[in-house]
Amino acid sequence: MTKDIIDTFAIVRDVPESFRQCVSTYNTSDDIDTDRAILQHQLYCNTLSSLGLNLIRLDADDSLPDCCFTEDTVLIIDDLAIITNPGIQSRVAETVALEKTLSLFKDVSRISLPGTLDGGDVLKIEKTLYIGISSRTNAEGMRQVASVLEPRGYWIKPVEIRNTLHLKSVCTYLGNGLIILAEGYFDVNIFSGFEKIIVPKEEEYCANCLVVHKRVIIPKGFPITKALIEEKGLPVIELEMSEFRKADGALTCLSVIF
C-alpha cells in the first residue's frame, strides 16, 4: 500500500437510532428504516477501509438526527478546517464533534452568522471551490469562505442553484477533468472547460459520486450511468443507498475525506 493510500482519513459518524426524524425535503423520513439504514452505513464504511481509507469513526448522538452526514459540518482544505454553520438550525449542534475531532489534526476556522455554508454545496476542483448558493448556503457564508482561502491561493467561483438541495446533489468531479452532473438545476457554462456525463433524467440521483483512490462509487441501481462511467475507464463499485436517499443524502454526504 502506497504511502498516500495510508495518509488517507475518512471522518464517518454513525447512524442515530432517532435518524427517522431527520430533516427531509420530500417528507419520505417516516418511510426510513433505520436498521436498514445503520447496515447500509456499515457496508458504506467497510468499503471505505477496503480502498485503503484510515477510518476516524464519530459515534451517533441521538439529540441529532442528521449526524451521518458529516460532509455538511466541514471543509477540509490543506491544513484548514473550516467548521461550517448548517443552512439548518438543528444541525448546526452537528459540528461540535468534528471541530473537537478534527483540531487534533488541523487549523480550524468557522463560518459564523449571518453566513451560512452546508459542504455538500462545495465542489473543489483542484484550487477552485465551485460553491452552491443555495437554500442551505447564502452569499455571505461562500464570502467567509473566499476570506479565509483566496489569501491561500484559492478560487472562489458562485453557482447559483435551483430545485436541488446542493451542489453535489447534482455534480461530482470525477478526477482527470471529468465531471458528471445532471442537467437543469444550475448553468452548467460553468463547467465549460470540462468533459462532461450527463445523467438521464431517471437516473439523477446518480449524479453524485464518490471517488476513492481512482475508483467510482455510485449509488446501486443506476446501470445507465454506471455503464457511463465504466466507458471512461473508470472502476465502478455500487451501494445501496434507498434508504439515505429517503433524508434527502447522498454517497458524498457521509464522510469528510482528507
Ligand code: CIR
Second form
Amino acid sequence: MTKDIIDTFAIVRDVPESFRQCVSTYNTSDDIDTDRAILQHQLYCNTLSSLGLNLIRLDADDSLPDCCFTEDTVLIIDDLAIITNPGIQSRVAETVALEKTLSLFKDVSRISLPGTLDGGDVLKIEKTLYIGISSRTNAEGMRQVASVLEPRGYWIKPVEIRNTLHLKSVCTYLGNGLIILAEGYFDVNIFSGFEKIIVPKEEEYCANCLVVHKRVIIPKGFPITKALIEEKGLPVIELEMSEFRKADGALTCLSVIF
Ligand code: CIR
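Given the form predicted alone above, produce the structure of the same protein in the form predicted together with the ligand.
Below is the whole assembly, all chains and molecules, this chain first.
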C-alpha cells in the first residue's frame, strides 16, 4: 500500500507595484491592471489557505516585476530545495529570497551557469521529472537536476517544447494517471501511458491547472475544459487569472507547494 504524502505549505510572493514591467509576450491591447492583479492574487492565496495549505508569504520586491511567479525559482523534491537559475536575466535575483526562506526547511542545492532552468518547465509525476527544454531551460540545467536527483531514485526525461513559454504552460498533471494538455507544443507521445484530457484550441490557457488536495483549480472562463475535468469526477474551483495571463503566467506559477 502506498502512503499519500500530504502537501502542507505553499510559498507565495506578493505582486509588486512594478508588475506592469514584467516580461511578457502576451498579445493584448489591454494593459495589466496591477490593482486587479493584487486582488486576484489575494483570492488565489485565500483559496490555497481554504484548501488547508499553510502559506509562507514573501514580500514583493519592486525591483523584480515578475517576483510573484515563485514556481520558477525553486524545485522542492523531498528534503531538497533546488534553487533554479532562471533563463532570463531579469528574474535571476528572485531566487535570493526563496533560498533564504527555504534553507530554514530544506537542504539546498543550486543550478548554475551555463545551466539555466525555470521551475515552470518541470512537471513531476511520481518519481519522474519531465523537463521542458525551452527558451528558458537548457540541457545543462536539466543535466544538473539529474546529477542531484538520479542518485535519489528519480528519472529525468527531456521534453523539447516549441511556441510556448514553459512545459507547464501547456501541460499539467491532475493525479491518478491523468494529464491535461494542449496539442502542438511538444511530442505528446512522451505521455503515451497516461490518460489525457486534450483542451480545445480556444481554451489552451486552461491546460495549466493546479491540484490541491484533490481539488482542481482552473482559470475562470473555460467551460468546455471545466466540463471535461468534471466528467472525470474531479471537483473544480475557478479563479480569475486575467492579469497573470497577460504576464504569461498561470495558476501553477504563483506558488511552490510542498
Ligand atoms: C516570465 O516571462 O518569466 C513571467 N512573466 C511569467 C512566468 C510564468 N511562470 C510560469 O509559467 N511558471
